[in-house]
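Only one chain is given next, in structure tokens, and it is the form predicted on its own.
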Amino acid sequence: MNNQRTITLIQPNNRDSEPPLANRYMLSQLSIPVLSKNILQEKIFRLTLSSAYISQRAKPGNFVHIRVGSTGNPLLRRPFSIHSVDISKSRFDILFRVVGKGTELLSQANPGEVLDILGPIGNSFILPPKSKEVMLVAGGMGIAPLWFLFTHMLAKGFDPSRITFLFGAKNKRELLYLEKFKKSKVKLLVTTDDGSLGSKGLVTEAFLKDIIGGNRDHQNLAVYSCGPEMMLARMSDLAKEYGFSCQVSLETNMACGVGACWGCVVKLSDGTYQRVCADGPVFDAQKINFSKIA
């Protein structure tokens, strides 16, 4: 079941005539059915769902917008990263954690119930040439557009003895798909909070140690990041100290996910804002201004 209805927004400064294609925003709303539901660690669950039209669609950096309930509360919507898709089977998955009553009735969700989902929204990453050095940081739940990303890279051809995964995590009972990256031959780096597997520590400061360590050519690093917000903001700092590439996807609450209400915005560095949801939730890690997020 893929009942489909497109929705055409445009800015609000644009209603009195026909706005610019940049300024107009098509998306659709589908009814979408869950095909599986796996647990992968404790409050950790992996929802599978059929979608033709998104996962042909999906690019890294993509997320949808969810309506977690049926009887209006809580009233919004929540949106999550597309972590992986397969198009051969028409189908995509999201990753969560329960962290709150939306989360936590989005884990009840069992296989063929239906979900109400805007999407695919957003921008997404820009793939670097493969002549690039590649690292991707991860913190907690941000591996969620990353392995996407990951993964895409590979299918495009991408040398993984040319990409660095670095993944933090609390503890080693938060860490996902490490059987996964050794069989990629991907060179990967584990912190943990607690020590517990890998090296102890901040995953920002595991990154640093190596581009300083590794005598890495900053000019030809390609770095993309997701993670909690002062985890961002240490990156952000890192590649405008350090001058390489960085972008980094933005993980916020969000009202009508569509660009309509202005309530997600992130104050850049030229004093600018821009909205999560219809202008980012990728950003280049030096425009942004950390200390202003909304």
Ligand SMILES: Cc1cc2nc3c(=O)[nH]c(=O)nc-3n(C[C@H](O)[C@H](O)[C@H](O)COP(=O)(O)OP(=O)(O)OC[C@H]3O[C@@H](n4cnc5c(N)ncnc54)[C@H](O)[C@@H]3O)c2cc1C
Second form
Amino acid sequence: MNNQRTITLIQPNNRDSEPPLANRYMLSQLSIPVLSKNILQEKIFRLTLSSAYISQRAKPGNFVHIRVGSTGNPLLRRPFSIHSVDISKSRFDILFRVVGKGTELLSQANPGEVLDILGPIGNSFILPPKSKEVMLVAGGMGIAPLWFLFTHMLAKGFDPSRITFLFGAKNKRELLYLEKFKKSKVKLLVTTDDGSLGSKGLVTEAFLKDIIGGNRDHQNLAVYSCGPEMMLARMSDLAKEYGFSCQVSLETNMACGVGACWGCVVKLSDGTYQRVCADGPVFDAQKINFSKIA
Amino acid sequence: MNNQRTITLIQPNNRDSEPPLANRYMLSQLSIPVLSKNILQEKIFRLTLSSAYISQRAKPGNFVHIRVGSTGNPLLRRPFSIHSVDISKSRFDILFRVVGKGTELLSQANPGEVLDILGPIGNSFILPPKSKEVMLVAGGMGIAPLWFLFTHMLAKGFDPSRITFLFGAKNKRELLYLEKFKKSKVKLLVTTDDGSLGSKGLVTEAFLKDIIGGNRDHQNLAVYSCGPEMMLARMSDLAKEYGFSCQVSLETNMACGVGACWGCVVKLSDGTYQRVCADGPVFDAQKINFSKIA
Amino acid sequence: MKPKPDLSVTIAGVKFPNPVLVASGTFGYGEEYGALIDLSKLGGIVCKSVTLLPREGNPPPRTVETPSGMLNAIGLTNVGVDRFIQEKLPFLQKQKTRIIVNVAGRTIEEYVEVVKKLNPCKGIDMLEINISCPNVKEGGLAFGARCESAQTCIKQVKEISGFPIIAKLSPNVTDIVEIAQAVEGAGTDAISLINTLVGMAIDVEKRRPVLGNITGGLSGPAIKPVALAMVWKVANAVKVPVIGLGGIMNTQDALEFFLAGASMIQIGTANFVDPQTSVNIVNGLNRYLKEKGIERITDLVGKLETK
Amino acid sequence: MKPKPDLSVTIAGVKFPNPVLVASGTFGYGEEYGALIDLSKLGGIVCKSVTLLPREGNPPPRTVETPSGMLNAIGLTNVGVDRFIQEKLPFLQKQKTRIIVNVAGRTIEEYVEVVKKLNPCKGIDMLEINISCPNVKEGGLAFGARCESAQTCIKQVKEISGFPIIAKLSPNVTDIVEIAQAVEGAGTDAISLINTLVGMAIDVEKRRPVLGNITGGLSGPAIKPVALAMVWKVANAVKVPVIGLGGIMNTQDALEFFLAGASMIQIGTANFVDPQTSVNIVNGLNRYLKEKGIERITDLVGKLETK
Ligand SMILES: Cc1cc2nc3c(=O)[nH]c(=O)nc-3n(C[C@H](O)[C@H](O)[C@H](O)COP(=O)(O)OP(=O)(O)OC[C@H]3O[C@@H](n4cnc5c(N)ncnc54)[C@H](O)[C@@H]3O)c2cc1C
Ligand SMILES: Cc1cc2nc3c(=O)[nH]c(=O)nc-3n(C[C@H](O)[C@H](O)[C@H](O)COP(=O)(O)OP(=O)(O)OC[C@H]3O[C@@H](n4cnc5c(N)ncnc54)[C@H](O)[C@@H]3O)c2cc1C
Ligand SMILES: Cc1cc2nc3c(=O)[nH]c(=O)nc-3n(C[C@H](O)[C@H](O)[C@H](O)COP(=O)(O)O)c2cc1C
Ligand SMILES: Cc1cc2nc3c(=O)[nH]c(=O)nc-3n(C[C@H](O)[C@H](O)[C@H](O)COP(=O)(O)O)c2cc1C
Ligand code: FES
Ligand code: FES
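Structure of the form predicted in complex with this ligand, given the form predicted on its own:
Every component of the complex follows; first up is the chain already shown.
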């Protein structure tokens, strides 16, 4: 890690004529100390990491690729969305759930330990014109990148009363940041699988109800979503059906994380594949062929 | 580990007509808490482990087979001699040097952690008649089992003034327990590779000088040795040349540790192989074909 | 309460209480692990390979650890079939579990001789014919690597064997399906795979191979993906039951093998890591079937969806 | 002060500043790692396989981690040789390192076509002929697994190639030496091995293969022992230089391969774990030679003592 040049890396993929979603050009390999660890819920951790480099460059949607452990098991790095950034304090957070041995090891990292991190990686969410109505739809750990997007929008002067945040989780304990949401004056709709808070059921269905019942102009919606694959597939279907714009942040298995191996691809509606690490992770929901991901 | 029966395990190997060296019949798989950890020198650790089962049954020469880490790397258990035993407190010690990833991980075990241990394993040193002159010859970590043998002899009423302890190490810092040796009234001869304490050079040569110059009756010597393979090979040659009895504790790569895989064998002078774990680790030095070990 | 799930499996007329065997060479003759686990909980024990004459085996070092695996070059150390029958079989006969004797030889005649000597013995349920040992100069892999020799060896053994036989195949081949079909054609009652992959480790300081035999056989979790692919391919190409092994460490791994098409599994290297592995997997399978409401383990075999 | 050790290696007339290459498929076209390491420190870059026509590759998921390894079934995704020459080669030509273009095809004619298109290009030092990809239905492994087809393919490519060629072999064969001798006979300038081992992983919950392609290729530390054994066997059986790869993670691993007989090495999966691996190994080799007072890296090649 003696080399932290920040040369332009990947040429934007100009297959389509749209403006590229990306700010992909500043990947670096860094040794980053853990500043603090918070256990928000059983198995849900937030790590605060110290890096001027990343905090200055990170945009909502970017992720980092972290080496967890050095015994060779797990072998590969693990990707995590940048969850929030504090430029003035040169720090950023990741939020994650322990699901396997990689996240288990990461959850054992203690303040002072230094992590080997590649980042920031990937493109980012494109902010809407301020005339749009914004809807953020998070499922479970999908809150991780959307929280960054949300706070970023507020910082950029978006009117919270024109933002709706839909947040679905297993149960009320996993509905994070409820206090903070309240303070923000955003419109918050929550759902839980067990009905322990908000409406019982899927967040996508709450969303559907809202856009149908809410007398919304679908053309004027800017929807952003992150969550389990099934949920994003549903969002994609709805976006196609109702014609609203929707950006989703995807997760696939990653090896290199830098666009070299073509392991992390997602199938587009036109039959081609794109890399989640280098061409995403943010994609236009309408362009993804979700039936071919699973 | 729900099963800790202590059934007779391996039939003594009766290929030769001598009395078996072993007390091999009480292997058990145990969950054993670490009581304390001492860093004696750079990279040299002593762990005190809490087990009534093992402390009651362990004999000098026995070892334990420890699972280090659970990530699958390292995969196999690691064997360590029982270094000392305190029956009244139901505890025993192991002493080890960090040489690779297994010992590295073990050195990170903290008090309160529970280790998965097979033991006690293997045969043990046969004590000499009290009429014999005892010589213990340790090289480096070879002190681990010989310390147990030594303190065991003292406890059994052997006359310390008839025991000579030769201890060789890289440098004076690795000459452990010098204070304790002083108190014991044993005759102690030390050597170091760098001459930082005692005579400079190999402990085997100090031993040779002693048995030649010391006007010793070689027939009346009971020699016990443990250390690097080269050193034990030399002890074996000397035992053959001068005709003294010599028991050595051997180390080879181990997989099962229970006599099942035949991976840990040592070649005997008669061309046959014996298992260090189940037929040893203590062997008659004269019977080992050391030229074929390396 | 749902009824207890049925873990039993019948292969070539032999009924096993459960599908978890311990693999040849990793469990000695059973007695070595008798103090550590309840042998009657196993589906069966596959003994260390026996040969016609006693074998001392290869010069040490015989094992070395590798990333998520180990190499061994034991070299079929064993007391020979006569002493096996006298000294080792009596203990095995007393166990309340199935006994599979693994047979190896330098020539086809030797395989046949060993089997003839075993034929009259009580307490043996099946034979496993090891035509896949990578660590001996003659025989072993020499038979298993080519269709013709594999076929001839299995055919001749099957003709005279008093027990149903399992052909144990090597992964060190270009086309495992071809070999599997050859031994099926020769009349084997079942196929087990995989034996170890040929591998090597070097001591850079000494500039020597770590193993006395230079090369050895790679086993353990490292090879699980290779084993699983071969089990899946073979199970889809033959009608005889397939016994899967290679790197199985836990219930999850075991389930992967059943889904891929294995009717039974064997636990090898994992015995060294944790002697309880096999029993833990038996318990784990029970729990899994109960949780999922699956009645029989056989309902899982080959249930991989690939469409 | 001792003089700086000489890491350079010359193969088929091409002089490499050091013997550390990055392996095909794990380093893209170089540019992807340009921000992370100084490409001029590498012995050379082996590009991702190029084929005659663009290939989208296999359905996802394309990778999954396994114990000390990973499976991939990318399926030779690439832009095709024409766009490779237009879009990717210009970047590579500018790098101060050697460029090896890896070529794959579904038929021998395709290999030949691709090589013909590359022949006029500047900035290419060698070609690596991939007759060992396990993740495509046609070509790839189909050629590398049998002597005759391997020989024919390499022979025809060699006849028309304007660059020295390396034949990249598959470990999924019964006798690697046989194949190596066949491609040597066909005139290859060097041999690289190993490509990945065929493997599989199963998602027990979904009862489906994890990979979209069902099976994939196993790489990483798990396969190092297999790679090392094959490199040792082949290096002792052929006269052309051998390039070793498979699970190399650090300088120690690299030294094992040189001792086994590899003239050069390639770093594959390790790039994903730590992009600095290749550069670290170059530095580590320098340090090692200096410490041991060895003048040239070539002095280590094949220096394994097996007596
Ligand atoms: C761009 C990107 C951003 C991500 N951001 C976050 C985040 O902010 N917070 C968070 O908690 N997780 C995030 N993930 C998912 C996270 O990377 C995985 O949970 C993690 O890699 C699992 O590692 P493990 O070793 O603990 O689990 P493993 O042992 O590897 O797998 C355990 C289980 O998790 C599943 N799994 C493994 N990797 C993934 C994956 N990439 N996506 C979905 N399921 C997977 C496996 O199929 C398996 O069922 C992100 C993934 C990507 C690609
Ligand atoms: C019966 C027996 C009793 C032992 N008692 C002790 C003891 O009391 N204290 C102690 O410090 N060590 C003892 N050892 C050695 C100890 O088991 C090894 O040092 C340990 O297994 C190394 O594990 P590792 O993962 O740290 O090293 P690895 O990464 O496995 O190897 C690192 C280096 O150590 C060498 N090595 C590995 N295993 C052995 C071995 N068994 N013998 C010699 N060299 C080896 C390797 O060749 C390599 O050079 C004993 C060994 C045996 C067989
Ligand atoms: C130390 C050791 C000894 C072995 N001896 C034999 C043997 O004698 N006969 C045989 O057929 N297989 C033998 N094997 C192979 C195993 O039975 C098994 O096929 C292989 O190890 C793969 O399974 P695993 O990964 O679960 O260990 C041996 C394996 C090991 C590790
Ligand atoms: C993701 C991935 C993609 C690969 N693609 C190719 C390829 O296109 N052509 C090729 O010849 N080898 C390919 N390989 C094989 C590697 O070049 C190498 O032979 C193999 O991974 C073993 O080396 P390793 O263990 O160091 O990774 C690929 C390997 C991986 C992991
Ligand atoms: S993870 Fe390698 S291309 Fe995306
Ligand atoms: S380690 Fe298995 S027999 Fe000794």
